[in-house]
Amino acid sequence: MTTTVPQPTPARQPRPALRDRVLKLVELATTPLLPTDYLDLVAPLRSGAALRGRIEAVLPETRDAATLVIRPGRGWRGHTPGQYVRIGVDVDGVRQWRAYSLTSRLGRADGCIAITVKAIPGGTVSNHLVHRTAPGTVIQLDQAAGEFVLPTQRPAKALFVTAGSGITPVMGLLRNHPELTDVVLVHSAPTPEDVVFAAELWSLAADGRIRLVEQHTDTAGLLDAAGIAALVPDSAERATWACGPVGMLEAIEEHWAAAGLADRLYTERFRPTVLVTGEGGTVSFARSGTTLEADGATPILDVAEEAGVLMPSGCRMGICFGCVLPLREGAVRDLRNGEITTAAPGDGVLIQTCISAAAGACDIDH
């Protein structure tokens, strides 16, 4: 009797070639986008995607300030009170990057974070965020950064000096450090109505958490270092954190240094963006080290190529976005409508070089 032993069926081997062909067909069908671009539309906060956030609420604080409650994507690593976050927001089709202090309490039950933005006159991004942004808007996020934080060894006595929106990082500190027991806050704003977080600050003062000194520049003038010393007689005994306009901070730094207290002072500057714009200018390409002179009517793409700089490009009509590069610093003009786009170091604004001309000196990351 012959026994036939059944042979095992060979395991079906994966067919990577077929899978790759299917993926290529999908990519062809979605061109110029990729399948992941469509996934970003339905799940922008998913793990593995570029870090984004969704604005859940816009809460007015004053006539020109608002708190934006943001649900960060799964790649968010958290923050230390006093730090800031850079956000990327699309304004009139151009992605603009700005940094704002985080003002939320740690460990919110809803998992959200918050920034508080004060609209400044002529500010493209700040006015857009305060007055025109709606809940549901998806923005780009960087991880939190900044050194305007409390040391591990908490100070026995603390002084916070703020002006205008300089209160925002300090509010992040006050909300998250109830262990501070001897705190003086000197805050300056044009009028009582312009004080961001006014009700909460006075509540903290009523509860004995802080001693609040509020000064209004419309009636009392600008806050200066000598005035601060007069308002807080024991300021020399306090670790001091100051945030506000550059002029105020420079005066405080000079005064504290003269008193031998420089090592007890921590400052946070809100960078002023002062750019000279015009027709044409010097265009530099950071990576290649190339510098060119460009007029105000020729696309940067054409200027670069004529000088032998290899540039990414596509339709050359501002449609396909194949020529997009980061503007590291400077100003460019959209040749279609005359609009000026500016960037300061760290902003990382993206521009289309095929329809952008130099509007002053500019530095491009290429």
Ligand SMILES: Cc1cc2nc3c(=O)[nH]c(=O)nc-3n(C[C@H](O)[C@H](O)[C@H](O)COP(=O)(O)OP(=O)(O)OC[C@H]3O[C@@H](n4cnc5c(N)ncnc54)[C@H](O)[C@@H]3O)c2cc1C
The other form holds:
Amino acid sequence: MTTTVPQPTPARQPRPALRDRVLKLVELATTPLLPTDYLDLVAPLRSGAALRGRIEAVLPETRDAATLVIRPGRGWRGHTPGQYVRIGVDVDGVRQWRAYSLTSRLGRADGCIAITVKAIPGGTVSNHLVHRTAPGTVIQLDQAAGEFVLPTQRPAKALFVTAGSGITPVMGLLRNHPELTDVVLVHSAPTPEDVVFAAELWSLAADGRIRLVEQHTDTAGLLDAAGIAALVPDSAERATWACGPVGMLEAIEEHWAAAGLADRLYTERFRPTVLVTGEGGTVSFARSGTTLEADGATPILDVAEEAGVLMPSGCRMGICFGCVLPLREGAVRDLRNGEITTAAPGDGVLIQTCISAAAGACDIDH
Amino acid sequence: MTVLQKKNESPIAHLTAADIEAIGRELDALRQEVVESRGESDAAYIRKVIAVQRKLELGSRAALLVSMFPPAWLVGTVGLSVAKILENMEIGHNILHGQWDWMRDPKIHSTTWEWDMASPAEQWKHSHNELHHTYTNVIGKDNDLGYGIMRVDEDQRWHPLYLVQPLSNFVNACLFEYGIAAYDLELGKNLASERRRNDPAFRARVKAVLRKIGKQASKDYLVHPLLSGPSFLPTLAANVTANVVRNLWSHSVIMCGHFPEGVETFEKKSIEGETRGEWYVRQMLGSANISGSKAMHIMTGNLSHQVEHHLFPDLPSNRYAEIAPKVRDLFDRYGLRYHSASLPRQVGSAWHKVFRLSLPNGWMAQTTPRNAPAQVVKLVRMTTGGAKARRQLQAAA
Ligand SMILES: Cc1cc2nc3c(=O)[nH]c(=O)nc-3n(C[C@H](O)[C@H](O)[C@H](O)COP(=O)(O)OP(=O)(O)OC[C@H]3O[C@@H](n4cnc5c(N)ncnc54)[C@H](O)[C@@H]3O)c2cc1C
Ligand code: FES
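Moving on from the form predicted alone, kindly provide the form predicted together with the ligand as a structure.
Full complex below, order starting with the chain above.
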């Protein structure tokens, strides 16, 4: 294909000029296709190709969670522990993009990376990955991203607060930062059987690398922020990383802010908090000529994808700005706080489609 | 044939408005059924066709590198012709219809696809998807009917220039991809006036077409022959052949879609305020199918299921065969004629119409071996005489 594709793959590595010239020549022989369209048939993971990965193994962790070992294509630029990777998987023939935290050790001998996925009831991608994915499957990859990482100046004392699949980025940190010696991990899961990485966590605790506080919420109930602070009396001295359900994160943020510790708290969200919805409207995409009806509660990104429009996207929860498009005219509502953004003709206001719903007719430049 | 609205016996006279809306609802439901069941096997199908096409093209072009050996020339030319046909029909045409957009694969999407054709995808999508599929078989609106250069209906007044239309249709078939490009540019209309000629939007489109033609032509007529070294000329000949074969084939398939005898045409006025049900019925009566083997269906890009394609232009082509019996049953239940015949019969029928309409109304039907000399004299007089003579002679017929 000659047209560039609105995929959020970041700039390619610079190529030597000679290779560029040779490629140009080969393009003369393959137009309107590109040489890559033919090479993709045989070597989808080669360097220079759109970034992809091959699933090498699917290792069950609990009854509804599994670790997927992925061999990334040659263009993979590595990651920092705590970061996530976006993957594009074809489920029922439809390409779906989701973000997953990297859980693997850096520099594995086999060159692979790993993510750990928990199947959510009714979840399209998570169930497909955990229950219906065979080794050998080729998936789309994006470069690693995310700020849920350790600062260069390592904290002397660390606290991790996680719940459910929120353990994943923290596992990525623990596995790769043995220099952290004073660590407390407060982890919640419904039952002991639901604790992902249970054996590894217990052995870290047994070796004295971490102090593990495991809360089984089916029997012991949910931990609130005050409860966590009480369990970890020196929490004020610790840099804190938290990842889990939205409610838990908000409670912690509030509590830490009240204690004047907001700057020592890092959080990672897996989904946006949808707070405010309202009336929707007609959304038109000027360039592709698609017009659709959007309700006031569904992100424009989802509605458009559902209608077959190729949309740029990233984290799908309002943090990466990979989904930004110009709103030529109309009004959208930020689903997180109800804020209305309007654009008069010609304004081209940039909006994040993953957390914006239509609030009246919208004309989007795409 | 004449537009449906002027016929003494309309093929839809027996349908009530309620019938037509019921047909619309049934077809909507059928469409929804397919939409909901689109899935992995469909995705696998189109990826497979694309992979096969690319490998076939690569293999054929490799064989043509040594095309001075006749067997290599033959294998390469046949393979390349088939690859080019697949690329245009089952792959390009259908992807550009958005039949595969639901997969959300940016590599197989109507907004990113470009094809091995003189007309750039963008321009073709406008004239084909928006104009032809909306105004199917409406005289004066659907330029696909005769591409604006042929007489396609009795109601168009005959002129001696139409006598050459069998020949011009054949030339158009050989050069079909360029014909389509000229047609997408609406060259006839746009070159007619100074103002239109100088319109910057039109000029930009002409430039885009010329650039595209330049690239496609240099690939087939320069780069690959050069790569073949001493086989330069045989490879050039092979590529010309493959393009002409592809052009003839796609022209034939497309003629079969709306041109065979008995397919209805419609008046401009008739589509004012057309309901969805009425639109469906127009598509049903204005299209004709080709019956044949699975391979034939794939080679026509499933345009052999023209009826189904016109009812549901954006459903994946591999599903037309499956819904065809249901569509046919609907035709039967409502007493409508489902046009379907073998490829040779449909091509023959379409050409018959091209010849018939190249002559004055009724001339072909009235001519017998016995009166042939008199008929020829009359034709010559109509050809050489003025408009008035033509009218008189026609009226006397
Ligand atoms: C930065 C980042 C990192 C992530 N890391 C991981 C990870 O390491 N492991 C992991 O398993 N997931 C992780 N996620 C979540 C993951 O991206 C998907 O959202 C999740 O797998 C659900 O996708 P789905 O297609 O199965 O569900 P969908 O089909 O999209 O949703 C089905 C239903 O579940 C609800 N839902 C969606 N997400 C969640 C959720 N997280 N919790 C509860 N309900 C939900 C939806 O509202 C919907 O009702 C991460 C997300 C982000 C943004
Ligand atoms: S996809 Fe990341 S901000 Fe919208």
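Rigid core (definition): largest C-alpha set, two forms, superposition within 1.5 Å. Positions refer to the first chain, counted from 1. If you're wondering where the values come from, they're calculated on a predicted model, not measured in any experiment.
- Once both forms are fitted on their rigid core, the CA atom of Glu293 lies 2 Å or more apart between these two forms.
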